[in-house]
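The chain below stands alone and is given in C-alpha cells; this is the form predicted alone.
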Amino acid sequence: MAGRPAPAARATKDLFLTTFTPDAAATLGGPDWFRARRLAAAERFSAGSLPDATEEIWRYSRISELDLDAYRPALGAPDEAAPPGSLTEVTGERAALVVVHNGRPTRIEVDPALAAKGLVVADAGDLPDGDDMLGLTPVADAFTELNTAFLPGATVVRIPRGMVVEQPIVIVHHLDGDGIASFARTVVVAGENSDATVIEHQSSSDVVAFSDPVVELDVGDAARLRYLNVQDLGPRVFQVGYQSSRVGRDATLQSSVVALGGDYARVRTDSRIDGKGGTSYLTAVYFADGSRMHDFRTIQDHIAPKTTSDLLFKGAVSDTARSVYSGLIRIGKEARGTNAFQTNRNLVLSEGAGAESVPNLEIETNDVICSHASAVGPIDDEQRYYLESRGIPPEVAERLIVLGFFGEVLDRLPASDAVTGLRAALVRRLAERASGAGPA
C-alpha cells in the first residue's frame, strides 16, 4: 500500500534505536513518579529485544515490516477539540468524555453527580495515587515496556463499589500527523459490585503513525464491566496493541472488539480469570479489505475454580487482505469446574486474500468442560444462491450474507446506539468493496 514504511533490515532482534531511548525517554515532563517509571521502562526496553516471526506468538505476524526509527513520539501540546468521526454523536447521553489526541488526555468531562458519588475519570499524572494504577494487570513484553516508557499520560477510570453507572463512558482517540507514534494507556477498575460501561474509539488522519495502545482493565468481585473497543484507524497505521484484564471472585467482563481500520492491525488479550465464579466474554469483528492485515491473540486464563469463559470472534478478508487468529485457553490446577470455549470464524472474500485459526488448549486439572472450534472459507454458494434466485443482486447479497455472519457478535455488543453506528459502517465498507472504491 502506497506510503508504508519499508521493512527493517534487522540481521538480529537486537535494538540499535536512535529515538526510542532512556535519554528521551527522560525528557518527558510530568510527575517525579511519573517520569521514574518511563525511565525504568525505557532501560528494560533498551536492554531487551524486539519479537519476530519465528516466536509462536507472533507468528504469521507483520512485525518484520516495523522500523520504530521511522516514528518518533508525539511531543507537541495537543488540540483539545473532539476528532471527526468519533462515537460521540452515536452513543447519546454519557456518564463521562475522555478526548485522547496522539495518546495524550486532552479533554474530560465527568458528570458531576456521579463525580460527588466517587465516579473518577482522569489523567493518571493528576492522581495522588496515579502510580498506583498503572500495572494492575499483568503486562510484560517489549511494546508494553515502550508504552510505558513514553506515556504521554494515562486515562483512568475508577468505579466505586457499589456504584451503577447507566450511561456509558466514552474514550475517543484520534492519531494525526505523519511519522508520529502514540502511546495511549487505559485504566479501568470496576470496584466491588459496581456495573459500567466503557467504549473506546480509535480514528486517524490518512497519515503514516504507529500506535502502542495498553488497556487494563480490573474487575473487582461481583462487578460487572462491559468494555467495547472500535477500532477505524486510517490505512497507513502499523498497531501493536495489548489488553490485559484481571477477572475477581463472581465477576463479570464482557470485553468487544470491532476492528475496522489500520494498515496492520494487532491487539493481544489477556484475560486472567483469577476469582472462583469468574466469568469472562471476549468477542471481536473484524473486516480487512485491501492489503490490510487484522492480527488477534489471546489467552483465556483460568487460575480459580468454577470460572467460565466464551470467546466469540468473526471476520472476514477480501482482496489480499489476511487476517491472523491464535488463541489459547489455559486451565490451571485450581480451576476445577473450569468451562471454556473458544470459537473463530473467517469468510475470505476474495482468491487473493487468506486467513488463519489456530486454536490451543492447555489443560492441568480434571472435572472441565472446554471445546475450541476454528473453519476458514468462501461464502456458502446455497446461501449465494438463494437470494441471487430471488433477484437480489450478486453485490448486494453477499453485504447481506456478510452481515448475517456478523449479527451472531454485533448482538452481543454492549451498547445499542454504538451498534447502529457500526452496523452502517460495516454496510459502507462493504458497498466500497462492491463499487470498487478500495479501502476506506
Second form
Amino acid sequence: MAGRPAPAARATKDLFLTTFTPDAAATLGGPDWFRARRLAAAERFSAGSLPDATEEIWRYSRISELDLDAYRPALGAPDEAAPPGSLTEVTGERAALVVVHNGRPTRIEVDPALAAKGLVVADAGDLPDGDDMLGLTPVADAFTELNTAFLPGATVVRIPRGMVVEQPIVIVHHLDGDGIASFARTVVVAGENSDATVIEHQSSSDVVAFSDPVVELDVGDAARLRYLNVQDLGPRVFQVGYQSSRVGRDATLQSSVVALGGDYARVRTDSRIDGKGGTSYLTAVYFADGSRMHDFRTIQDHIAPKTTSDLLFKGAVSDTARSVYSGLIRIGKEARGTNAFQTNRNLVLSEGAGAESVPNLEIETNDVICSHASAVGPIDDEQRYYLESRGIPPEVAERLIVLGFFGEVLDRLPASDAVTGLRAALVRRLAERASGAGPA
Amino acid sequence: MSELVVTGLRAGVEGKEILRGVDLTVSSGQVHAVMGPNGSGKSTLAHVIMGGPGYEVYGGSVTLDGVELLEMPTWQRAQAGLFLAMQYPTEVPGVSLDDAMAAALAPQGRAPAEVAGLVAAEAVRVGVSPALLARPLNVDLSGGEKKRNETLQLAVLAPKIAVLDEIDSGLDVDALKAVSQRVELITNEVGLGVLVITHYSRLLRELRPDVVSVLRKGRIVASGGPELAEELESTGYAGYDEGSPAA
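Starting from the form predicted alone shown above, please give the structure in the form predicted in complex with the partner chain.
Full assembly next; the chain just shown is listed first.
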C-alpha cells in the first residue's frame, strides 16, 4: 500500500490519531516485523466490515451502537504511565507485575530468581520472537484484526518447560483517556509440564472509551494454567473482548472471568482442546446493574480424543441491565471419548432487567458425554422467605442469596488477594442497589 | 409475658379459603398444640402467621403483644419475636448457617463473632455436627438434620413465640427427643411460647402441651387439655366433622 508515513511518525505529543486506517496504523512505532504485522491487519480490517446482529454470534449484542469514529486510538507514551495508586492494591504477592496503560505495557517487573530460570514477562516488541507470539491468536472477527492493527505493544508471558510459578503473575490494565480506543494484547505460553497462575485486572477512570482486548492462552502438553480476568471498567466503556485458548495433551486450563463493569462489555471465549486428554474449565461470574450489558459468547472446541471441558457461567442482572450468554460445544470427528458440560444460570433481580441464555451443541462423533443446562429467573421466593423468616431484612437476604449463587464459581477461582477483594466488591455493588429491592 | 393472639383468621391461596375463622392464643411458657388431619389447614396457619409468599389473608388478625403482625413484612414479624420452624426447610445454596444467623441478629446490634459462638454452643446441645455449620443451609441434609437445624436456629434467635410446623414429621426417635427436649427446656427456662402444629400425638409425649386444639377444615373444632391428644390417638379425627365447633 502506498503512502506509508516515515517511521519517525512515532507520536510524542500528538497521541491520538483520527481514524482507524492503515495509514494510521502505520504511524505506530516498534520493530519492522511489528509494523508490518499491524499494517497487514489494518489492510484486512479496512477491506472487511464490522459484524452486525444478524450474525448468530452477535445476536442480542449491542454491536449496532458502536460508532468507531467516535474514538481515537490511544498510543499512550511510555513515560506518562505512572499507575494509579489503587492498582497496586489488587496485586498482592506476585511473581511478576505488568502495568498496561491504555493498552500499552508501561511497567514490567519480574521476580529476578524466576527470570534467571527462564520466566519471560516482556513486551512483544522487545522479544526476538515477538512476531510468532502475536501470531498465535486465531482471528475471530474484525475486532481481532483491529486489535492487531493498533496494538501499541503486547504483554508476553512465557513459562519455561517444567517451571512451577508459585505466586500469580499479575497484569493490571487501566484506561484513562477520554474518547480513546484501547487495544491490549496478552499472550501466555505455558511450556510443557509448567504450572502457573495469571491474573488480569481491567479498570478505567470514568471516561468514554472503547476497549478491544485480546488474550491468547497457549497451554503446552501436561501444563497447568490458571487464568483469571477481572473486569471492573467504568460505566461508559464499550468493550469487545476476545479470549482464546489452546489446550495441549494432558494439559489443564482453568480460565475464569469476573465481570462487574463497563457500559457494554462483551467477551468471546474460544477454547480449543487439541491435545489428547486435555481439559478446559471455563467459569464466569457477572453482575450487571444500572443500564449496562454483559455479553458472553463461548465455544468449547473439542478437537482431540478424550478431552474434557466444563463450563459454568453464572450471572445476575438488576435495574435495567441485560446479559447474554450464548455458548457452543463443538465436538469434532476425532474427539472420541470426550466429556463436555456447559451450564449457564442467571438471576434476574429487577423487573426491568433481562437475561438471554442460548446453549448449542454440535457433535460430529459418537462416544461422547455431553450436557448443557441453562436457567434464567428471579430469586426463589421460598429462599427469600426462609431467610426473612429468621429476621433477615429483604435487601440483606437478597445479597446473601446472590453471593451464595455466585459462591459456587468464586470458590473455584485461584486464591489470591484479587479474589479476596471480589466478594467485598460484589457486596458493595449489591448494597448500592439495595434501595431497589422488592417488597418483603 | 408475651402473647400471640389469632382472632377470626380467614386466609387461603389463590382465592380459595382454607382458614375459615381461626381463633387461638399462645402465651409465654405455654405449649399450645394444634392437631388436625391432612388438609385441615395446619401448614397454612403456620405460614399465614409468618407471612409466607402465596398466602392471602381475607380477614381477622394476628397480634403479638397487641401489635398487628399481618401488616408487617415477614422479617419484621421475626424481629418482633416470632419464629417459624418449617416443615420443609428451604435449601439456600451458598448461604451458611453462620452467615444467616449473623445477618438475622445484626439488626439487634449483635456482632458476628458473638453469634458464631452462640451457634457453636447450640449445635452441641441439639446434636448438629460442627461440619454442618459452614455448609449451605439445608442443602443435602437429612430430614432429621434439617429439624435439628431449625431447632438450633430457634434457640439462637431466642424468639418470644415459636411456631413449630410438623417438626416431628419423618424424625427418628433420637432426633425427636433432641428437638423436643431442647424446645421444652427453652420454654421452661426463658418462657418461650410454643404453637406446635402436628398430625401425630407422638411429639406431644415429649413436648407436653398445656392446650390442645383440633383444626378441621379451617376451623378450630375442639379445644382442651393434654388428654385431648390421647383421645385423638385412639379415635382419630373422624369424630370432628363439620358442624360441631367446640368452644
